[in-house]
Amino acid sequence: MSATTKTRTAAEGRTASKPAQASAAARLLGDRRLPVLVTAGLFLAMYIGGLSRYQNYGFGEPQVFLNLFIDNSYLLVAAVGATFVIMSGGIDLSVGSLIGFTTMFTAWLVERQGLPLMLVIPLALGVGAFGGFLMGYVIHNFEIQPFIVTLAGLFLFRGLCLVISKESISISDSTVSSMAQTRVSLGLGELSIGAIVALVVLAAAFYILHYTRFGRRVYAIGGNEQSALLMGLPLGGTKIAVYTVSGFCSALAGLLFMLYIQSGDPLHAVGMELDAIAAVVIGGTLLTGGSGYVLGTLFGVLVLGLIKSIIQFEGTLSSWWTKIATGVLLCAFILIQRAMTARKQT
């Protein structure tokens, strides 16, 4: 064979591998779950940095990984809420002040009040799933945008919280002592109530959203509010129900938050709203809806939670760096989702 002959084979070769290798990019962007493995392996990549970084001082210890369900338990319960919202297309801004008004609503009716615990917990869940129901009533039947709503209802629980009271409450009772000083061993370690009840939302919101209609209509209305409504799907029942489980999970979050700080106060979980979008976001949820795993959410929460521990163990890095890494991985993740709509658009 000439050379000639040699080097036109050799071009013909790379010409037609370029087709190939775009091909294998675009299967690989259009993948809905890229984001979730991207962040799974973000987690796996950061925990594994931290054991060879700190193994002299404990990281290692299953306990310290059981500690990142415990500590971000209620922000995991209010980012489940969330990933409803967000899956649907809409957005909840409310979720910290409406966390922050459970705590207070709950310490005031205990301390001051005298009421039982028991009482107060399923009274706090009423109030909570009930104001996201007035949000997602008027968001559909008065066709306003969930922002500016929620953003309403941010600053109404939070004025609720400052009429309650404007300072804050401490909890002595003895019920909330216990169950937040509570362990269950697993063995290796051991988990609080919290995060237990944190896990249980997590497996609900799994099964409803991969396995029921009214998770199939989420996904649906999320990725096209139009077609689905020629399909004859319950648009205005599932908008309002999406917004009724984000109430119900910020109000549970705000039990879990009053759990482990043993307090209310009107100023507790300003901004958590916006970790909890962030922990949607990084997990892979599509902010435009209709594409998005809430186990994603699960592992968005396990980053940010795994940022904070890592700080803590370095000793001299300033708490504000967990908000400059959470911003980073915004940027990050927002990209890979454009890059993944652009690819569905072609």
The other form holds:
Amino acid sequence: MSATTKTRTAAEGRTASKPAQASAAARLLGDRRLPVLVTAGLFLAMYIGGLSRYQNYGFGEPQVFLNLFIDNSYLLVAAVGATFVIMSGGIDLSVGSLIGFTTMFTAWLVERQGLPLMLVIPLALGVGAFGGFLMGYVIHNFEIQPFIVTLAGLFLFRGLCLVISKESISISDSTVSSMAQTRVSLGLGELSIGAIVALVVLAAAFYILHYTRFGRRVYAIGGNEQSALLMGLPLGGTKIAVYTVSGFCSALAGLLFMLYIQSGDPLHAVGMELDAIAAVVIGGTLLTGGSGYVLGTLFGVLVLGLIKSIIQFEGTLSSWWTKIATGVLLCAFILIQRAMTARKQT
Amino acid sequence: MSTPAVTTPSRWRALTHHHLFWPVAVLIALLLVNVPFTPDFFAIRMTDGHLYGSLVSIVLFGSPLILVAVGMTLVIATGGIDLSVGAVVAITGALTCSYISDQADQNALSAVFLAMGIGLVAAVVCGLWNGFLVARMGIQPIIATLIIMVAGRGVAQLITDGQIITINSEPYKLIGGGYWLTLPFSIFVVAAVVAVTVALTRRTALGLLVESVGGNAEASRLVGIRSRRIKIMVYMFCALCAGIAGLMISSNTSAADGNNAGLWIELDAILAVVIGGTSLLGGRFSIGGTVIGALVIQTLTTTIYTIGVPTQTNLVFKAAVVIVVCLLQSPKFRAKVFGAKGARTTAPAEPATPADAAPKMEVSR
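And the form predicted together with the partner chain, for comparison with the form predicted on its own?
Everything in the complex follows now, all chains and molecules, and the chain you saw is the first one.
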């Protein structure tokens, strides 16, 4: 992790030191990697800051770093799904409620209906993907803003949660608890199954977005829908697929969340779509679409996670500082993005 | 709203084409649904000199939503959107209640007014910030307002120190929970705000300017409209409305809850605006439509309670309404479902419902 950060900051240094002094800053500002570099740098700075401040409390232990992945595995998966949507120029507000619905749905099927977990998992993923597909279908075919359609999705899934049960269902299934407790040793520390799944999803998304035809299409549509259409790209198919991916990722995030919390609750993950969107934006993906990196999303999630653990280590700060810090970061990165796009236009 | 006087054969046509026809029809239908379940639904009785009844309570509980939605209408008319209103509701309530709770005498009028002033100023500052980001920095509204949406609740919790601050102030209680002239006081507040808004936008050129900015900000700037200033003003107005709603909500419960006050009200407000026939793309707007839209949402909630459907299905119903309303407003959906004839007449006029009736309406006003 830190290796990639170093090479990237080194690349930043090279760009900045190129001869034409006047345009060096301009070029740096125009570099599409800039937000990702800033986020990575910020993460590094925060981590070093944390090290110097809480060294005696064990902040430097590798496990603290690995816990960032364990504690934010579901957010990472949800944010990766949101990256697809935002990259295509859309937005998905249903993420949080779909996560909540998945925890409720699986808990209900496993605990109340007695279905085996191995059957419930594909079922839940299928429901999530189908939900995303439906929203994408409506967005594309009836030309209604994604904002409104996914808002309806938000209401629908949160409502369905409550229809299943008003109270939370705790999961005592042995498979779930054994899966939740499984730790994979990495030498320096250990990772949970959820964290590994999240990293696999991240790798898959990286491959899909940067090395496949589908990924190109997502970028092209986000860049300019009209041009993409004129080039003959399958606009509808790609758009629907993007929302399906997001729905699938949300459902998967819901499963990870269920594994992490070991219960289903109708109020799980309220507002998590905002965390996911914030992670994507802080990770440097343009909310207008067409530009960004899925690795940036990873850094976005890590920065958000680090804020939380620093607040925990600080001890005296209260949880709402997380929200304020997230908002401030969001603001800073939106302004950076704005400066970049302003440069590009002139 | 006065129906334009037209010759007899086309009167029905003029009525059905009026931009408020469908929202009003939906509202009436929803109200009628209640009658079989609660026969005295429309009955209003007098107790202790106060009017009670389902209709009164719909307006009472819908008041904050109407306020927020009216502000949101103008923002949407300029082609924007304001996601931060829920957080602004929470901040205003938190500031006002924490100031009042610090007073030795919570019933002192001057202190209550000062507290409300502090809360409303904070709200307007939030609006100024949103407007600054949107109009000056050129950031997409949905993103610019996302900042306060995320951070605002944190700020509200910071103000209340994470607690739910309860107060005991009689004068403050009046705004959201008190009665005046036999009616809930909040109805008068809402009526005043709506009247001022309508007067400003329909009796002066302001409404036209807002619509032209929403129609095409660049073009309106070129003809000499200060579109940036209009946008900033609109965001400030929207935040002010949200602030008043925040006062109302915290006054009604006599408490400030940074975490839950006004939760999801931005979504309900946007929904109310859409139901009221204002296009999310900006341009023409209808304050009357928004008020009716907000009443539709509140009636829907009340109906779900009175019919005896488990309250938790509330959100599912709401989702269904969002989908149906949006599908009906989508020209493409109408073209597909109602056939090619519908497609020809509706496709060119994009925001079909308002566009048909609006020119007549402006003459009549």
